[in-house]
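Take a look at this single chain in C-alpha cells; it is the form predicted alone.
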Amino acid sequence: MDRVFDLRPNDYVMLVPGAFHVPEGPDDEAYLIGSRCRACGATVPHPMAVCPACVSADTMEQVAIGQRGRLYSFTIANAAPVGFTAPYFQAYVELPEGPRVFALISDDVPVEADALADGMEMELVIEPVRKDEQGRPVLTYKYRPVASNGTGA
C-alpha cells in the first residue's frame, strides 16, 4: 500500500478514530484534527468541547493542524506492543499552530540514531502501524523529515 487514498474507508481502521484526516485522493492532504478556542486562541491537537487554557465552554472549533512541524525530541524504542515491530522512533513534534504532539516517525526513515536531529522540519504522513484481525491496515499519523519525501523539498 503506497498511497492511503487508494483505500476505501471500509478497507482500513484508524488507530485513534477522529484524530486525523485520511486523504481521499492525490490532491487531498493529511492533517490532524485539532480544536481552536474562539475566546483565547489556544489550539489543541484533538477535538475538545471545553478550552483547556481558558476553560470556556462552547468556544472550540475544529481546525486542520499539524501538516508541518519541527522535531522537538525523539528516542528509539527497542520494545514494541503486540502487533508492532521494534525498533521504531517515537518523537515529539512542535506544531506552528502551538501544540506539541507525540508521534511515531515514518517507516521511510531508517531507525538509526543519526537519521533525525532536533529542530528538523517534519511533515505529516498517514501510514499503517499493523494489521487488524481481519487483515485491514490500522492507520495512524506519523511524521518524516521534509527532505526524505523524495521531492527534494
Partner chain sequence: MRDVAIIGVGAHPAGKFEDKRLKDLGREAVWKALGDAGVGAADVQVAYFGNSLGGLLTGQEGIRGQVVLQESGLGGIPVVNVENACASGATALRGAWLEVASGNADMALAVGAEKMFVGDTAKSISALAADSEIELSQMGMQFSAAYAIHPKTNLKGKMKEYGWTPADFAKVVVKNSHNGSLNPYAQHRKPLAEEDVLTSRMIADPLTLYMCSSIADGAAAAIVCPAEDAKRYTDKPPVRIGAIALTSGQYRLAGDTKPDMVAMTAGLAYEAAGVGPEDVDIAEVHDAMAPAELLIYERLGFCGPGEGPRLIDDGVTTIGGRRPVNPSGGLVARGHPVGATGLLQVAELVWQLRGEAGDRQAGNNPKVALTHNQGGLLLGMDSAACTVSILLR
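With the form predicted alone done, generate the form predicted in complex with its partner chain in the same format.
Shown below: the chain alone.
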C-alpha cells in the first residue's frame, strides 16, 4: 500500500469516521480520538460528550489516545461480516490510560494463533481494510506488536 501519510483526506474514507486521526505527514502520528473529563479524569477511547462517571455535559475534552497499549485478549475469527474476510484477528488492547479498546490487528502479523500473546506491547497503525466503490482505500486503526516494527519504541 501507499504510506498512509501520502494520502490526502479526499483520497480515502474512514471505516469509523471520527474515531481516529490519520497522519498527515511523516512526522505526524496516528492516534485514537478519545475523551477525558476535566472534572473527574474519566477517560474513554472514543468521542463522547457527557462524562459517564460524573455525568457532566460540558467537561469532556478530546484527547489523543491509544498510540500504545498491551494486548488484553485476541482470537482469530473464522466467519466474517460483509466487507471483511475470514480468517482475521479480533482483539482488545488495554491502554495505559485505563480503557480497553476493540481492535483489529495489522496485516503485518500473520493470522496464526502463535503470532500474538496476551500482554504484548502493541502500537497503533492506520491501514486499509478494503476499497470502497470508488476505489478509495477504507482506512481503519489496527494494532501490531511493537517488536514487529523495525523502528522499535
